[in-house]
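Listed next as structure tokens is one chain, alone, in the form predicted alone.
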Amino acid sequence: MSARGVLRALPTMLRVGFAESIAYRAEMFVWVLSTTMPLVNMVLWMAVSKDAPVGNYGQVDFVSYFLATFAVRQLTSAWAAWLINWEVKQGTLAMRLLRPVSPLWAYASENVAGFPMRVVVAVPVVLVSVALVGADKAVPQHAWGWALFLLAVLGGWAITFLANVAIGALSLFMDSSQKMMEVWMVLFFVCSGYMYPVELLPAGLRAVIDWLPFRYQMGLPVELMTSAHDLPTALGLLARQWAWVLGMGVLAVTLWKQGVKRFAAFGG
């Protein structure tokens, strides 16, 4: 289908999306209650910077810091690739390549379908770290800074997104990628800035995770939501963040294109 033919369609595969997660919100709620981790590690954190601070990081910061995490954590996530695993394994995959839009085009509008109901979730986090740590250190601070932040989020779901369709489309070559997914999810857990901020880390290794994606799904966005950064390093940070889509996108379309020739030979 055309550009033109994708825009047509896109309004109504969101409506539809956003009655689907209407529809499943109990699911979502349950799926929030599994992303608490932050407010853990905030407590741990908070406990062990309590005689003095961890480099940067007072008591303070670490609740705007996980606060922030827990917010954008929920502005981020993605969950194409146990989708696409299932729908491959089952066979109904088939019913979505019958339809004129390319079901990366469903899988997304799903996904973005359901951000209003997150955003319900994250806008009060947000309003309760600004209660309990300042404006100053819960929010951008410039105009600048939101519209960064914005498009760091943007970027984040695009990475973690697009990730996931690469992931997921190797279940198209084997029986099931739902293990990759899970060593991908080790690493976001350690390299991404979920666990602990990643200026914590020693300098050298933050180098490496530096040009790695996971600091620019979560670590990224947070740091600029809680104006980690001056302008020059976040347009830096952006720079990359947003090499890494596009590196990713290419990724994600090759994986997917080469996959669904296989599928339609199994099918055949």
Second form
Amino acid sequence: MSARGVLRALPTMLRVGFAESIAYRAEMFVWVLSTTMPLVNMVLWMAVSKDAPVGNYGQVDFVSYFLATFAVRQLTSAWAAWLINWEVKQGTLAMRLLRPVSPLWAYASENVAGFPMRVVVAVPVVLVSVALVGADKAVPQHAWGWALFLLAVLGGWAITFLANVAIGALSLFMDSSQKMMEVWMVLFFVCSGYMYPVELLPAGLRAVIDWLPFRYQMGLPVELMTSAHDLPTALGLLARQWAWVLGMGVLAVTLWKQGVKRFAAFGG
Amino acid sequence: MVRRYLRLLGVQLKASGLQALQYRADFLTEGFTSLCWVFTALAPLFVVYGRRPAVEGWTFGESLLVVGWFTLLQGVLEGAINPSLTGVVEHIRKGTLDFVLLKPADAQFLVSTQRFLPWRAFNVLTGLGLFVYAFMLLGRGPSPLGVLASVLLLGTSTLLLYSLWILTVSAAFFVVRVDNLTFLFSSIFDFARWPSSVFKGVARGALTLVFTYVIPLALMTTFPAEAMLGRLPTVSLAGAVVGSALFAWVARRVWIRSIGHYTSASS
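Swap state to the form predicted in complex with the partner chain from the form predicted alone:
Below is the whole assembly, all chains and molecules, this chain first.
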């Protein structure tokens, strides 16, 4: 499939994806409500930091950190691994493979098309955060801050999506990669800054986490949103993030291409 | 009557057991994933207690007991309650609930015992392991009376979880698509990882009230942990027993109402 063909098909795929996300909006809403873990952690850390700040974080900082986490989670989530697992098991992947555009584009556009709905959820949370802690702690302070934040969100989404594709593609080699996905999720929860700012971890552990992809899925966009870094540090971290995007991209596409060769659907 | 139902339960358990034995590799993966999830429950605990010796009057060892109860109940929820009730939702959507309703036994009993995932018992073992470790850290054993009370509370917690589930499933008769609600429920259950008094400082204690009376999460994990430590007031114990019985009664009423609301596939 040529690049031109993909470009021609993309608007239609996005439109279909958007229509789907509107059709299942109630479901989407329940999904949103079920990502309440940042709120649990917010309350917890508020209790911990009631008398004295923890590291650099006081009660107010925890509120802005975890509300930002909630918003970023909405923007960067992807569920392609579950979808691929399901379609491989059911054999319906065959239908996708018949189309002239790679299924990977379809998964990506379905994901991206849900974006407007997710922004609708994320923006009020950000506004609440501004109301609670003030604009100087809740959102980036400079224009470059906003630009870097948007870049980081995009990178975070790309890593999440590509990791999903890579793990989903593994289901073409084994029966199911659901358990694998669960292990990935556990590592994500523990290492990404989703449950606590990574800054609070001991220095040795933090050095390891800096090299893993998880922090760049969640922690980095959140830190940029709450202006935790100066420009040089932020640029350095962003470079690492996009290195991961590239690495994940190569891994995901290779696994997918090798995997699809092994795919034999019913009657195939 | 009771004997007939006990035999029926035996049959259903045996069927699930045989099915589980078919997939022996599940034993290992189940164990591994259960350990992984315990790790996510413990990670924030380590981070928090690396900074503070105690949070709202709970030390590390004591909070570990709460996580232990959380893990144990998660095993009960995912092994015994979740699978059968997800089955009900499937029945309702496909219209096959008719077959269940036609059988000469109580429909609620039939649907709640239709499927168990025995390997999830691994979570229960992990929970027990956490208790042992916690008491080693605390440097003392639980009081015998406390253990007795906590076993009683295990019963009430299971009853509460089950009733909450029956209520959720009853909603399926009206809105059909509730498989998402299971995720919602598990994410609310996340709050039960922490001693309920941790939430005291927020919104003037409103959260603690909600988690004790509206969604009784405190009753499920904090109360048993306190009982093991021998500091649960008798009034709270009595309240938990009466409260959960009342809750179960309400759930039963709602279930009967919802069944009446059910229009089968053919009508």
